[in-house]
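Quick heads-up: it's one chain on its own, the form predicted on its own, in structure tokens.
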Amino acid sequence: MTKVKVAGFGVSLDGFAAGIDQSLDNPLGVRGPELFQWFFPTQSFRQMQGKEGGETGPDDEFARRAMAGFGAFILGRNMFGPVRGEWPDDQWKGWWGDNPPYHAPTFILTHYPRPPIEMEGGTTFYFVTDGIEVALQKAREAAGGKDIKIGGGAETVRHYIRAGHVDEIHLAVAPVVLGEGESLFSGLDLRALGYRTVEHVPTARATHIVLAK
């Protein structure tokens, strides 16, 4: 049965999932990369970039689980790029180059329509203007029975959690405080929504917590 998951989602000790002032030079916002120091050294991340080597162990296992086995992805528009408002042209095709790491149909939530973009490696970006429910329906149809990942950002994750659609949440809690940024937990009562901790693995760079209903 298809499950909807949040996986590999970096968050600071004070609950921020991205820094402020996202831009072309700061895709994760100012200080946002501090949330992913557990991820960048892993073998899984290096393989995504076509590189060899990298660390193995629990961080790498969680990194692998965060991307493997998904039949479709859903992203908020800010996760796709820094462009705001109407699409000025068709030049921007995501942060990831010609071969994005998704390798599956990927649905972008936006208010502004745009034709699909077929990329290398099996990724096709579809732009959904009808809201989170329609995006999820399309993702289920495209996933072929595999799981669906809600890839972020924080606002998109909150919408899907509040709507009751997310079955499992993997948070990689980084040992840093950002002070400001995109809050993940604002307006969420995870306990009231039925989540409980089913896995808890501390490493030198993060504490991995998996919540499920």
Second form
2 protein chains.
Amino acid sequence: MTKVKVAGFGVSLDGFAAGIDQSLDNPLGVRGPELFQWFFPTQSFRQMQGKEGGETGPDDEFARRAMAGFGAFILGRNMFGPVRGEWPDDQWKGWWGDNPPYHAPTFILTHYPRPPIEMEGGTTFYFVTDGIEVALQKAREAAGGKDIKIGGGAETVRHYIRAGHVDEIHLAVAPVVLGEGESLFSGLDLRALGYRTVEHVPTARATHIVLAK
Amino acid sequence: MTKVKVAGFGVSLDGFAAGIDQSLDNPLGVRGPELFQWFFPTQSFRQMQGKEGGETGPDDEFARRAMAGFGAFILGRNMFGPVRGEWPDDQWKGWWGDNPPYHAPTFILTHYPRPPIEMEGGTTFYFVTDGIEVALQKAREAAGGKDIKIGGGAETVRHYIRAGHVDEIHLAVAPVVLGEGESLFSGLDLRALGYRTVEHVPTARATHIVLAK
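Next block: the form predicted together with another copy of the chain, after the form predicted on its own:
Then the entire complex follows, led off by the chain already shown.
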């Protein structure tokens, strides 16, 4: 049965997710790269970029789980493009070039209707203007029984968690404080929502935690 | 030269410190014990209780660093007793029995003046009603050049951090979400205050992080 997951979600010790002040020059946002020091050296990340080599081990396994095997993805608007309100132009096709790392139907939450964009490698971007419930319904239909990943950003993840739709949350807690940013946890009582830690895998670069209901 | 430290400070993934709804039956507060699963099995903790055995290794080393070698301690009022406003009675001598684990002058922040209490094993409790700056000054005088530990709770730690007095913060991040409690990080921009991660030691039970300026 389809599960809805948050996976590979980088968060700082003080609870901030990447993504403030994203820009074309800095797509992960200010200090965002500090949250993904566990991810960049992995074989999985290097393969996403068409590169050889990279590290294997627990970080790589979590990186792989965070991207592979999903039947559909849902992304908040700011995950797709850097400008609030509108994308830079109508030709904007996301951060990832011609062959995005999703390889599955990917639903973008937005206020701006736009026809679907079929990319290379199996990714098609669909633009959903009817809110998170409709996006999830469309993702379920598209996923063919496979799992769905809520790909971020923090606000989108928080919406789906609050609405009770997320079965599993994999956090990669980076050993840094960011000080500012979008808080993942603020006002979100994961305990009251039923989440408990089901996996805890610390590595030299992150503490991987899987929460499930 | 004397350094001011926060050490062995348990915090959940979602940034909550132990200590809500402390009571005589539950001195660590609701779910507080979940934050100290790294601490209880250590040799250091068992020795504090006059017991043999216990685990050695990184958790034990951090436990030892969190208690030993300090010239003075400063505690918030709720670290000393369970009742807000007043201690249960004038005979209340803290949670720890006749021989508290401090073995050094220990300054309690309170609004209620009280004569010092000399305990067994080198701990003397002093009650300071003039605020955090005066308490720190007295602790410096008493510490004889050794380090000073701000022993908690979260509010007291936050006050001293904000005031710029804390040189080093050791957090033991437990692999759990608490959902509610006293937030350590809320409104506290540790990055802007100059803190960076200087040690990161993950274990099976906690992620130990030392932040310093």
